[in-house]
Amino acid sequence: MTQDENKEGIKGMANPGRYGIERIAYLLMRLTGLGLLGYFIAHVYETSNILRGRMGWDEFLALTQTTEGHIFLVLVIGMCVFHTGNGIRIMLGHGGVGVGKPARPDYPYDPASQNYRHKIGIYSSIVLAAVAMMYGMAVMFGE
């Protein structure tokens, strides 16, 4: 590969279609882990406001009662259903579940770790998420 054909910067890291879906997965996990993250502090400061007494509290979660608070918690739902499910497939693949029998590494080599089983899993969490955010728009926007 010359100079030139590596001056692809992020846009050629996030391509999903240079890399597979194991690629989708690792940069879910980690913006997923970050915007839980980032609720995390949210949601202490929220749930500090408590301290303001009953008005101050009602007043600061009037910004949750919201379509786009909605839409929000929604997103976070999706977020810590895709990245509990897509952890559980990583520590189960850390484990040895899932990974294969070692083979030696002929060229062109083969991962054995980068099966079905995983790229199930994968589409496993990400549907998960799907449902799991349908169910959390149905209960806060439907009657």
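Positions refer to the first chain, counted from 1. Because the structure is predicted, anything quoted here is derived from the model rather than measured. Whichever C-alpha set is largest while still superposing within 1.5 Å between the two forms counts as the rigid core. What changes on going to the form predicted together with protoporphyrin IX containing FE (HEM):
- After superposition on the rigid core, displacement of the C-alpha of Tyr26 between the two forms stays below 2 Å.
- Once the cores line up, the CA of Gly53 ends up less than 2 angstroms apart between the two forms.
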Given for the second form:
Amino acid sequence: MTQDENKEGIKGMANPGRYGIERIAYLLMRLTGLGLLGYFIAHVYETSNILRGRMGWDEFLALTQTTEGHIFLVLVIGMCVFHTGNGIRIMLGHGGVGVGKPARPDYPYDPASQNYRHKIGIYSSIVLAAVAMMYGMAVMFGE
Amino acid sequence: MAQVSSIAEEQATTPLSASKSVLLRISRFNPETDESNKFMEFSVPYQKWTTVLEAILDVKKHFDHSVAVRYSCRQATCGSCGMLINGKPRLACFTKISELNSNVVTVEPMNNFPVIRDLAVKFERLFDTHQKIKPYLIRDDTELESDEKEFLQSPEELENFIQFANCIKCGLCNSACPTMTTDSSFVGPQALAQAYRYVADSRDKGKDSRLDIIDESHGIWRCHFAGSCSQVCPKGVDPAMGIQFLRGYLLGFRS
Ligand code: HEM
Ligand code: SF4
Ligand code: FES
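Here we have the form predicted alone; I need the corresponding form predicted together with protoporphyrin IX containing FE (HEM).
Starting with the chain above, the whole complex follows.
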């Protein structure tokens, strides 16, 4: 079936190279969404350790005090910030906010929906995520 | 297996003054006999204004008549000649070789459409989904019955949808869409943009029935506003804009 319709499949879906920053944001939104979902499940599992009493809780929490744990948490911070920032942009876009106004198209037909407002939204989500990650690193690796 | 040939100068339709040549790689595939596609390579002379379609037709004329390609208008109007050109969906008749900035031009059939042969793909599903959203004015009365000879519309009302009426059903948007890379049931940006074209038409009264049609699990909700459709559209339709406006109605952002 896939062969039949000459579909690009997941590889084409995840190939961010051809269609500008909007397609990169699409991919990052998916990856961070799935990452956060994974973190959320792990988080529920982690906090359930409290049922093993204080010892179990402390034992598991110690994992986040290692270098690997810090790196993991920095990634979570970045995913959270990008996903939230870009998520707000997408929700507005999905409602038809900031996607431009219909007009008689003229060559070279730059699409109004792919406008600077949304590009700024994407870039600022990335920058905010980077800043938050740096702050997180400073706090966790500091001293 | 590559087969490199070059067009004899006296035969080329491109004028002899053409000093530059480009390596044209054409994907060959017959689903009835072949396991997978193979590329054939041709060295083709070109001018600043030579289109990819003209280069393919040169190859057909001088080297291999059996290359399957669909075209008609040669002026971005009929929507026949969509294909992947250097990896991106474009109209072959609307893409100049010179604008690609590459010594190699690779042409392949569009993705997300079944291949008939070589560069020609089947459009049945595109036309089906287009038809599904009722691409015509829906009203209780008709032009013939009413006293007025025609439905009046102001220039401002026309501006609301004229951009979307530019669609030539070339399918480039459906080929670029990330949802269509995996979902065979998605209604697709072409049809969704046309749903908006009629919903936005002041003469049309079919908004509710069209919103019903696209409000299903493989309908509008599979759009993630990646915008690739709008970036490849050769007519400035901007399907992504129309789709978000439609979703605005369904989400209550617009009325
Ligand atoms: C304030 C916080 C959040 C906002 C504003 C937000 C917003 C969004 C939006 C708008 C989408 C749809 C994107 C699209 O249409 O492509 C989305 C997708 C998603 N979100 Fe969130 N989200 C938030 C928090 C979270 C959290 C905490 C999780 C995990 C537990 C999560 C997991 C996901 C997943 C798995 C997807 C699907 C990704 C995809 O299919 O591309 N999100 N989010
Ligand atoms: S919306 Fe644009 S890309 Fe899509 S079929 Fe119509 S003209 Fe082609
Ligand atoms: S030949 Fe008609 S659109 Fe290219």
